[in-house]
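Next up: a single chain in structure tokens, the form predicted alone.
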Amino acid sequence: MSHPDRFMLAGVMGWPVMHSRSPRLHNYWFERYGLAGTYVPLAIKPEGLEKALRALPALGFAGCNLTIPHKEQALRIVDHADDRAKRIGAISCVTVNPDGSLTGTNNDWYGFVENLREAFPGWRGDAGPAVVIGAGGASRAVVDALIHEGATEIRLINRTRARAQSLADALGGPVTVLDWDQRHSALEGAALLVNATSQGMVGNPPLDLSLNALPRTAAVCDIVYIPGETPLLKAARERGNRTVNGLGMLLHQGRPAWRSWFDREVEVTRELRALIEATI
């Protein structure tokens, strides 16, 4: 809850963290709404995470975001975690309660859904089969979001099948795990393709995936946003598919954080998107 006589303070914990675009994102909202406050990067080593989180109340923080490698460890530290965070198995946002206790939530699923809705007006989770590549933390949020949005078929593919099966078992829902060598044919009849891996990110090789079987009516989402257009998105765009990168996922996940920290509604504007895109 924000107060007119209190400096509003939040941040992002990660290791490393200086590459994060979150400070630009949240400080844009402080400036746009004329609020006294700031959002800072906090470089916290894994072994120091618990002490850092426990220091938030004394330092006057309303809360913080968490990025790699802290999201899973934080789940074991906070005093309370909502059902969504428990199901996904990771926390992306911590809120300091009035009594100094810490509540953990996961807003990545929300950012994913809102990104799709912004990019593809009228998008529906039950529009047809969804194919998700990857079985890491981001994939858990994506699959959970698709289940929540009413997906009737989710084809989950990962290089290590056991990890994908573990994800499917944990989340339930209409998830079918397929072998890695089935990834090309799995695109047949799909309405949505999501790359939830880091393949295609700057410094990483492109995702090894042929789009020949993918309907041209399908939407393609890559959670990577550096570069702005991954090889996957470029190939999809050139064949006529609608595409969106992961920048909107980052932007939109900040909105519920502000509701929790400061009891305020904030908007993802064209100006904000352009501001962050200019740094990529």
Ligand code: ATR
Contents of the next structure:
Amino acid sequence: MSHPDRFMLAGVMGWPVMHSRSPRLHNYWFERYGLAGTYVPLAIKPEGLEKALRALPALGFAGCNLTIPHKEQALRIVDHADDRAKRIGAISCVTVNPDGSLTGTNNDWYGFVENLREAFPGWRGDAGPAVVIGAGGASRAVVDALIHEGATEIRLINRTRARAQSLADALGGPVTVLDWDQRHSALEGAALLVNATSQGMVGNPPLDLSLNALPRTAAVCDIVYIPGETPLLKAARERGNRTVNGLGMLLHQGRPAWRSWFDREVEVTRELRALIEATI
Ligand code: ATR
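Write the structure block of the form predicted together with the ligand for the protein whose form predicted alone appears above.
The complete assembly is shown below, putting the previous chain first.
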């Protein structure tokens, strides 16, 4: 919670961190709402994470976001975490409490759902089978979100099947784990396809996935947003599917962070989206 006499301070801890678009995002909100505060990139090595998090109260930080590779380790450090964060096994946000203790939350699932709602008005989690490719940290938030949105069937596919299985075991819900070589045929009858792997991100090869079996009515979401249109999204768009990249997931997860850090509502505006897109 912010104090009237206090500079509003937050940041993102990562290693590396300078690629993060979060400072631009949050500093847009300070400017737009005419608030005295700032949001800084904090380059924190994994072995320094605990000390860095524990320093937040003394430095007057309201809290911070966490990015690669800190999301899992930070969950083990904070004093409190909500049930969803515990189930997902990672936190994306830390809030400093008045007594100096730290609360961790995972806002990635929220960003994922709001991104879909914004891109596909009327989107519902129970509209039909969802196919999720990938079983890393991002995938855990995506699958948890889909379970909470009432998904009736989630087909989960990962190159390393065992990782998908442990995700399914941890989250429960209507998750069916399929083999990597079943990924093409698994798209049959799907209402939603999500790429939650790093494939297609700048510097990585495209996701090796044939869309032939995917209904043209299906929505396709890539959690990658650099480039703005991954080869997967391009292929999906060209065959008539509705598509969205992962930028909105980043933008929307900032809203609950502001609620818990500063007790304020902030908006994801077109201007904000354009500002961040211009940096991609
Ligand atoms: P994040 O936290 O961003 O999800 P991660 O935990 O490293 O990152 O997960 C990366 C995901 O991309 C995993 O699902 C990974 O598959 P594995 O579990 O088999 O490693 C997937 N991935 C990475 N490289 C891949 C490749 N060449 N082909 C297919 N999937 C790949």
